[in-house]
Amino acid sequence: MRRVMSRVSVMAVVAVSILGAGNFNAQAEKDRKALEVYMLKKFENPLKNRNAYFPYATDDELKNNIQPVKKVEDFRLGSYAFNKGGLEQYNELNEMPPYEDAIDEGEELYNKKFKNGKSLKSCFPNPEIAGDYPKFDDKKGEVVTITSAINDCLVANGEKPWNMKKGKIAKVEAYFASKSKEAGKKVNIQINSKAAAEAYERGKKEYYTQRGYLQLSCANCHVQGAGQRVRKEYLSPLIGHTTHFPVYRLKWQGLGTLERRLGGCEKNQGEKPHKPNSKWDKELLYFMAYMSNGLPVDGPDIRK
């Protein structure tokens, strides 16, 4: 607990230095490339790294279930890049997706008319922007995700804002994200100005600061904690994390967006979720997401 705090300490004093050179992202990209490296090396060879990574696998996990993952766009599928069984099942799941009704009504809505003749897609002419959010919109000085871009547009056009985390707004990020994998697009996040990196930097500190009564941070189950098991499921990384939403989870019995999830996510961690639309989810997401960057948009997808 106390290495992660520390590298924590060392990477905010880099960042101080880097982030004064203008050169928005470097910090960022820094931090993208020593995870890949780190996931890279640690699901390489399981059995052999079972000291280092995997300390409370079986010999059978090692040997016949957790199977070794060689690129890094593979971490788009979640825990389902190492864990064969699992893989077996969803790509079961998959022969029928739960969300392709979902696809179709949110392009619906997308087009359908606002009271004063305007529509989301007036807001979003290219519907293909999965990979683009999170943004920080300096004029405003924060950061806007897709949900709460959507929001923003309904609200714009005199229209009520929908749940943040399921329904509605879902379906709306289910067509997007259906269009832009079609269309090939990655995911794209860009760090521009000074302020935009604090925000990257802030939610990259509270990623792994530890919290709740169970004082757990989510580096603990998605960093170091990856590939390893909780009860029967496994730990995902948090690279390719945000490329896949929204998600239709089997224990929801629906589409939902990353705000829904972040807020699970939460409560597991012994912590009061915080607001969909704060400050705080939004750049705890911005960090995220970062970490995705280059791998492929492969959203709406299926989870447990």
Given for the second form:
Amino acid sequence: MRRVMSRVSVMAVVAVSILGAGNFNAQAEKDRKALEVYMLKKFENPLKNRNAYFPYATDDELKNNIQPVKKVEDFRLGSYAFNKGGLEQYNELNEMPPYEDAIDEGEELYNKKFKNGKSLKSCFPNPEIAGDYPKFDDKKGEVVTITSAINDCLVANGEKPWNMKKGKIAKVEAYFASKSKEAGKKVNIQINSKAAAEAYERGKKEYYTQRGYLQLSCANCHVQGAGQRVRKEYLSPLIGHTTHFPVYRLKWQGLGTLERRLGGCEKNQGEKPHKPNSKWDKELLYFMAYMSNGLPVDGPDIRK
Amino acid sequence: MADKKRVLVSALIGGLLTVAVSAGGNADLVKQGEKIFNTKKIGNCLACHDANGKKINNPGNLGPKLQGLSAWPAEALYAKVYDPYQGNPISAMPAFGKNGVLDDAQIKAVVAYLKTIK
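Return the structure block for the form predicted in complex with the partner chain; the form predicted on its own was the one displayed.
Below is the entire complex, every chain and molecule, led by the chain shown above.
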């Protein structure tokens, strides 16, 4: 009798915990797993999977350039996970990483005193936080990205906010990313409330919505299009898109944040980019980062 | 009678003239279409398409290599470029006409060029 009772009460506790905290990410987790299965299947054997995933690729590139991807972690490399020719170039560039000074400058900015004697360090005592953002702030009822969090800290301390695309903010983020990477941190996006789950859903909807005068969606290029080419550029998969920012881009001749990159891709769609501090950008990034949950933090990095 | 003949002759000349003009116009149209196809700020078709028998500078493969289009009716090509979702609701190809990227004259030029793709 006692045994039965206790089993019943254990089940009751389990049921409560499923209904309570921890269940708000159920849909997101389902989406993430489905995307992982899709990408791993797509890149398991590109030549064999031609009909399903690479209908317009040449035999030559399927045989000689698009390599199988075995582990989901490899997608943090973006298109270099499968683009053999590109990877060689990438490895060469990484022998002398052009972002090293930026990491040091970021550390200085992190410790530098504000006029009121505090610093970014007062707001972010632990710099190993690159994988924890974006977060949903239940008090404010909105998504906070690492970029907006840095500016919030500045403003709260009577300082002027920084440009959210490049410059000082990118350097501080480079420092956060490199500390997080050194510590072996993983992307760890939380969805802990109904409001957070709704923000995630809105971000997801935007990702799959065709827009701009070209009526392309992000997914056209980075889900279905991943592994295909726009001109000679291989398209990287959505999984792994947020793991390694900020990036030093040859095209920019400098570091840029995720927000900066988003703006460029919105232009690809034929759309006027949203503002980096907009709800739109933040919720989109919340969705995108969740899709990389569990992948190692790998920034800063370099891209063409 | 002589009058009638004169009318006929001038009609014939007129007809020949139209043909000649449209042949010259067609070559121009094809050229114009080719430019739209290959220019980033206009059609930018090469971002996604190679074209059989043409020299295209680094074409993408988000879309198929275009071939055999000379056999397509001009209306079908026009429709494809105007609004690919008509034939394929999940196409990743932009609707150049419907979304106002290319106007009627530009699409006609693109179609003239597409008709030269074997």
